[in-house]
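In structure tokens, one chain follows: the form predicted alone.
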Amino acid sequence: MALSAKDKATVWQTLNDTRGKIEPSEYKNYVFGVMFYKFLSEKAQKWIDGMLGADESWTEVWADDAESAASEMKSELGYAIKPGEMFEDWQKAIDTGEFNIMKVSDSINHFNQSIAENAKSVFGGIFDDMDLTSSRLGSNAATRTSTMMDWINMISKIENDDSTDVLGDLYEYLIGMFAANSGAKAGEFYTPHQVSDIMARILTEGRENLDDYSLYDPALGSGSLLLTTASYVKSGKVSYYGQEVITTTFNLARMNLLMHGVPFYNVHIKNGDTLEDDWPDGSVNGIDSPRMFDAVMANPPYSLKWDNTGREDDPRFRAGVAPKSKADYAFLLHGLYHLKQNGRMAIVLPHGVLFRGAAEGKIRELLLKERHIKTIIGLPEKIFTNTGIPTIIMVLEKNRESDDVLFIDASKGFEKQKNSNKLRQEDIDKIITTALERQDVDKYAHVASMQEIIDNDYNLNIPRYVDTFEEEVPVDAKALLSDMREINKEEAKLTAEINQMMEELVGTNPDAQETLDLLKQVLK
């Protein structure tokens, strides 16, 4: 049974009971590789079930033959975990009054030798994040394997089962969690699933039922992107690709996809700067041989500063290289590049994309008279953990017949919450209705011809496209002359009634009434 909301918030909660002088941004790190190791062992213990005669125990298996019963496992699950060291057995030695934080140590160094070759990407450095040995955890050993106990015995409160993705599902609720509570800069991994909703039904629709179907996300995040997408796709194989230039962030999004049950070897991730080095493929031999994607989806860090010296001849730049100052369009053309001619993409950019002028004004002239792109949803401000700006999201296509570009105003329709505000399922539906049937809706969508952006010197700012004015009642002159002489009537009424108890009032001394005098003349 998956867990309810209360039992979410339960966690939370216990999560920051627990972690003393820990910044959420390095505790999750820490919460989150507890629970991935569960994840893993209890995958291991699965398959040894599976694999194992009646009268036949892992220890035994593993005695006889270490190499084998590892090879074994390895080839399966891409990884091997040795007898002794399944999170169980952290559980049982610290029921026993055996447990120490070396043991956590012992399992994940043997688990790093223990990663099948053709797994290393996914698997290789995983848990490096973990330093056990931190002061932060506690000033010596006891305290520290007393701080890894209590995550340990909270983590074995969750019971996962094979009907739900239970540890998936708290896996994405503790990263927006994380992201919220992380400040500004270390929240930029999450993509809310609100917008990742959006994005995902419309690079799917109509393409749920592809046989093999390929997602690229050139600035991974989480890996939310990827997971939401993918659960639109109805059959088939998917292969996950992705790239992220933070380590920590890259670690999080193996996690994130393994326990969401993606198999190892469909997940195709790294972790490096894309603007830097076209990935996946580029060139090879000098040739440039780039891999094409069914759908690319991405968030990127708005107007990142990059090094665009030299990057003339990239044949992913080849409509403009985009300015020092904002990388924005350069990942936008990265992702662009690598689209396949009949695919799909959807970005988050800020609004300054469509009407900055110079080097990407001619990006935006040439995307737009190769008919690109497709359509621009304006979402609401402060829907996001890490910015507080109004963002877009940016639909193209490599081969459209029609050059018009439909705009949506989605910026008033969603709920506000203390610091933030929240896109409604009611306000998500209504964006992907708007743009799947691409009509005109009064205050809210309009269909623009290629005439009317070139009349608009190919600005795409919104409000010149979508007219969301709203008139005011006309004012009522007579009953509003009426109200103001009723309320006249009725200061004059008060005020009399006022000074009449003023005269009544009598100063004890000199002084006050001296003040009281002043008083009255005041009121008068």
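Numbering follows the first chain given and starts at 1. The structure presented is a predicted model; accordingly, all values stated were derived computationally and were not measured. Compared with the form predicted together with its partner chain:
Considering the motion between the two forms, the entry in E504, G97, E470, D55 that lies on the hinge linking the two rigid parts is E470.
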Contents of the next structure:
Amino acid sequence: MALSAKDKATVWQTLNDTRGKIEPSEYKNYVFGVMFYKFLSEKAQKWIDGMLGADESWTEVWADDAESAASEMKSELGYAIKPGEMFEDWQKAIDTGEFNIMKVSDSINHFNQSIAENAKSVFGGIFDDMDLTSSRLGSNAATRTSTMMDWINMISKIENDDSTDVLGDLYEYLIGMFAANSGAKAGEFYTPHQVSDIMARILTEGRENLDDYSLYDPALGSGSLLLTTASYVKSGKVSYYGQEVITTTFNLARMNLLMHGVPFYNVHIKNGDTLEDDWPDGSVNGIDSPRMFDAVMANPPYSLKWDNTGREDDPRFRAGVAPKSKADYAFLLHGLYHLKQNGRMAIVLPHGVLFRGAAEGKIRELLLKERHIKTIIGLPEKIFTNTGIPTIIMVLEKNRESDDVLFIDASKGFEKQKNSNKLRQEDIDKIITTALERQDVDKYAHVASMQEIIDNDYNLNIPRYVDTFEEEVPVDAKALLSDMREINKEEAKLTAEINQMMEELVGTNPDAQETLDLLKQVLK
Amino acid sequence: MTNKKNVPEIRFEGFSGEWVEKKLGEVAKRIIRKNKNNEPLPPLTISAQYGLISQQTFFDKQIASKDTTGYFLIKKGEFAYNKSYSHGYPWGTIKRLDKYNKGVLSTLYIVFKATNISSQFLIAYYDSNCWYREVSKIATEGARNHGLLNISPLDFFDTKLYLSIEDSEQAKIGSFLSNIDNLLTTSKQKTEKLKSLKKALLQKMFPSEKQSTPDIRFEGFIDEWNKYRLGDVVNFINGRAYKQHELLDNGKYPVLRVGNFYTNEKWYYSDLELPEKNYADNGDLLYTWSASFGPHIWKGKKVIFHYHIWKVELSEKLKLNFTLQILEADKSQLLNNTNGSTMIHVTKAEMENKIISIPSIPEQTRIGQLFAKIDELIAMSEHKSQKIEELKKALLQKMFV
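Got the form predicted alone; could you also share the form predicted together with its partner chain?
Then the entire complex follows, led off by the chain already shown.
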């Protein structure tokens, strides 16, 4: 059974209670590391249980011939774990009072040495962010040991179960919580599930039953976009490609995919700068050989500064080089470059890409002329954890027969929360239904012809196409008239009454009487 | 404005032709004249109510720097568009300079003058909402535009408007709506004058500190007024301080907070059963004592009044309407004595130690009645201005395409 929302909240609470002085952004590396080791151990144990006879034990088999035991596990799982170094063994050591933090570092060192050749890119250095000698854990080995024990005890309590990925589910929840609670800077690895869901459903619609499906996210983050998209693919093999420039985030993404049950041989993730060199495959023996994908998706950093010098000959940027202060179109063109002829792409970008001029204007015009832009969805502001700016999802295809563009103004459909806005299920469904039906919806969506777009000088600012303007409520003339009559009547009555009362006033000295005589005239 | 024939729904007799669509750029010309000689001209700002007005008058201080050579120099009769939105003006405001011969404006404004259109007509047009839709199309959202709409002058002069091809029709509409505007101003001035009348009476009908009788009083009353410490003749009861989690979205009793007297329409509720003194009933005298302060007679059903509100319980020496006026008069004095700071806080002890003069109950009754009527008249007058505003709005809705 998956964890309930309450269970997850309890875990989050426990995490906060045991965090001590460690920053959330750093703390998550330890928590996720321990969770991941538990996951790997349980996976290994399950494999062992299936392999060994009733009278055999992993310790015996390993003692018999360590090398062949390890290599059998490696060929199946991509890694091997020595007997006595499973997560369960850590817990046992704690229970019997024999635990030392060295046990964790030894286990991880041995794990690093037991990675299969073909799984190096998947598992290599995956625990590197878990620095067990850091003084943040404690000033000496004893306090570090005790900190580590707390965390292992906590993670130990999470019951994993075969039928659903409890750990994967929890992992994703915690990524979201860490993103929301680590300040603006740290949210960069996280795309809210509601946005991933919209992109995933548009990308996979009608393609759920493909035998082979390849996905690529050139600005990977924690990998949740890939996972959400894959969750709509019902059968067949899915291969996951992605690139992430920040090493810690790259590690997060690898763990995320694996803990969601993706076989290691389907994970193709690289730690690198997407804009710098082309990948996957890129130039092979001097020939451009971009790998092409069924679906490309990305939520890249908005308006990133990048080095755009000497990019004119880069085949990816044939449509134009994005300005150095804003890499938005560079990410877009990179993704489009890797899209199969019949593939689909969805990318989150800031509003500016719709109307900014200069180089970006030229790129936009070319994309429109070549019929690549299919749909533009304007999202509400404040739906991301690390920025409040309004964003859009742009859907692109390579070979479209039609040149129209569907505009959806979804900016007004959300639920207000404390510091952010959240898309509700009904908002998500409305966006997806509208995107798939491609029909005009009053004050919400419009299918614009190329002529309309040309008339607007290729400016794609959404209000030019979707009229969400609310007319002013007409004044009720009848009510106005009767109100005014009533006021006039009342005013006349009051004035008369006041005048009558004023007549009864007297001044108690000559000056006052003089003033009073004047005041009495005021309302006459 | 959804009229296929391009004619306004209401227009002056004798005109029947269709109106034509023009781009603003065809009927007006952008002004980019800078104050390059650094003439000592008043820096201006736009107020929705007062139009283009000097910063000195409007803010009581000058925001612009001394050197205004980089500013636009705007002349009387020219228009300026302030692209920042404010409550009730989602697309900003466009006004004509009428008050001064010349002034300077930040280059954030778009300045222009009417060339092929009646200037008066254009004023009325920009008073209506007809131009909102066009501007909403060209406004783009950016990252750092809090309060300021992102609108390029180029796009602005591309916005379309409909106008009569007959100059006389334009002029007639312009001057008619300008008259309505003047009527509105006059009506508001009248309200101000009524308030002055009340003030004059308040000054004369209550004795000063040194006096034992007022300068003006109702005929037949001759007794001296008696001085009391306010705390000895009324009882101030503070409201209950609710914690945020105790405030419910619905429940048995509404909880009256200071904001509810003014602009806040959000009500909270409570199911708590409290001592009777914590409730206010219709007709009770209340006093808000923090931020916005002053006496109010509660009109409505039974409520629990919140912290920052006192209930003022009167002894048998005081009548309700009379006490209200004493507290009103005291409030304007308090306001005079604070140096314009907006956060005013009065303590219970301060209030209780005030010395007030009180006449006999029959005299209190008469005075209370008179001022209650005057208050009503002022309210009526304010109401009337609102209705004239509605009339103007109704006309603006129908007299343009």
